[in-house]
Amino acid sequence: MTHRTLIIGATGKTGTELVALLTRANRMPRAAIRNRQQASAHFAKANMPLEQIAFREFDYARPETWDAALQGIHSMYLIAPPKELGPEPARAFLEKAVERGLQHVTMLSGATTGDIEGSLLHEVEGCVQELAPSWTILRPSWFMQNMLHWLGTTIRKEGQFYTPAGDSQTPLIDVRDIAEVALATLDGSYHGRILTLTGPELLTYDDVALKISIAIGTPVRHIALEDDEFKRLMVENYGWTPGAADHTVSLFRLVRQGKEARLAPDVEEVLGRAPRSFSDFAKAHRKAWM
């Protein structure tokens, strides 16, 4: 079977799940990666059949890697370039992809900034809508998995985690639901749609702490900090770069303004079932916090 679907960001959270779904469906994805050895180790650790994945070197900053990645591709799962590159590499890459016969693009955007004019995600969304013969844009809310790999990394040692979220609400979504929606769109069935992907309930981070507490049987606290205090703590105590801390605070500022405080029916429309709940997610991943 030929590898007709290219996954940009294949080793990322949603990309990894989408590669897994495609391999289980015997659709043999083409994974765009920077380092073959590291990517192989990543997928092997996830117990994926490496013989069903075609690896192609890809880097937005190196156009010489684009042709091999695009050879024979029919559909693509696209993520935006790194912020420092801006949207132009995405435009140039999409132009080349369409020249090579690309028929459909499913783009991973985001609910927080995807509709904000001038943001990177919004600019790349515009390129996709302008250039792709068929397109679907996914605007998911914040990932439940952030509580494993980003915001929640202090829980195991400290029994608490920190955010500048205040009492804002977010409909956290499992990346597996995002990947399943992406899979359903790759054939063009949802052409011209911008799908807002949310979990089934609006949660404050105090709610998140309580649900994790219930799952692991030990109290977990959410510590709400002011922006400057959060940035200082993350940089001085946890090794974040100032840029990462600033970016996180800028996103949470939008969340505090209510940018994420809504539920959408799109996951259920596409998948025919309700999205996964955070309670079930916490139970399934409780060992990560214990």
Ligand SMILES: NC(=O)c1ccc[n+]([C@@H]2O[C@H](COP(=O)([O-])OP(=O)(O)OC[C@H]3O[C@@H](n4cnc5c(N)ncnc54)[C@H](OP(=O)(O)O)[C@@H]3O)[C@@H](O)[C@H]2O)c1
Given for the second form:
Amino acid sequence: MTHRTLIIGATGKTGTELVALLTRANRMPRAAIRNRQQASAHFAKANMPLEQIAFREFDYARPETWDAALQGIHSMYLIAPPKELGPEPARAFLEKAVERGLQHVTMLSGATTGDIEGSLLHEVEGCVQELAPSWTILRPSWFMQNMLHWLGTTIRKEGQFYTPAGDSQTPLIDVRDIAEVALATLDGSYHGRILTLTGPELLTYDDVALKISIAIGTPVRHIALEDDEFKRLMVENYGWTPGAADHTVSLFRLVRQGKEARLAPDVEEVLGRAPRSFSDFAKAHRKAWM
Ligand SMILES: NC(=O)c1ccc[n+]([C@@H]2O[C@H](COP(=O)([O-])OP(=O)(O)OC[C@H]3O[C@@H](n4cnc5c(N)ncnc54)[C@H](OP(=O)(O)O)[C@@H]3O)[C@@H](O)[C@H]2O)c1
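Got the form predicted on its own; any chance of the form predicted together with the ligand too?
Now the full complex is given, and it begins with the chain already shown.
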């Protein structure tokens, strides 16, 4: 069988969901992964059929892995390289992909940072628009799934979580909706569109805490910290690197400035239904916090 869609970031939050959708549609996705053993364990844990996924080694930092990953590829789901590598590997990789016959790219960007000149995501968006014969850019708001991973990891033990978000509002989106939109765009139907993807409602992190509390039947508190306090706590108590803490604080600063506080109709336009709500997300994932 030919494997025609390459998923960059296949083990990431949105990539995993897209791989799941493509396998369910019998479309044998080609999953770009850095470590075969870890990737197999990751997909097995998610109860996904390994025999229906074509794994290819791919690392932005190792151009020698790119050729094999690109062979016979028609469309691609692309996430940007990690911050420390900058946009250049994305440009070089896209040039090679187009030379090899790539037709369409759906790129995962970000609702606010995608629009900021000089940011990594804005630069990669520019490369995609310049090089891909057909492209769609997805600019999602913050993911609900962050509450299962880095932002929400303290809930189970402490009954609380920390942010430097103050009382700012964000239209958190479920990554399953992002993946469904991505799937709908892979055939080029939304060529030339920048789609802003938001959840159905604007939420403060106090709202998020309340919804998780209702889902698990135990009080959960949101502790809003100043930037410096947040950085210190994450580095000293939770093992974050200073760089990761700084980066997170800079993203939350944009949230505090109200830059994420808007709803967009694009998910509903593409999927023909409203985006998933945080209350439903919290109910579905309640065991993760108990
Ligand atoms: N999280 C949010 O709320 C949010 C909101 C809007 C936009 N975004 C954007 O979405 C993208 C993904 O964000 P995330 O932090 O949530 O990531 P994520 O889901 O954890 O995914 C990161 C993926 O990148 C892969 N990766 C890491 N280094 C790589 C390399 N050198 N070469 C190839 N693949 C590599 C990882 O693979 P391994 O498994 O091998 O590490 C993983 O599959 C970012 O561009 C971010 O700016 C995120």
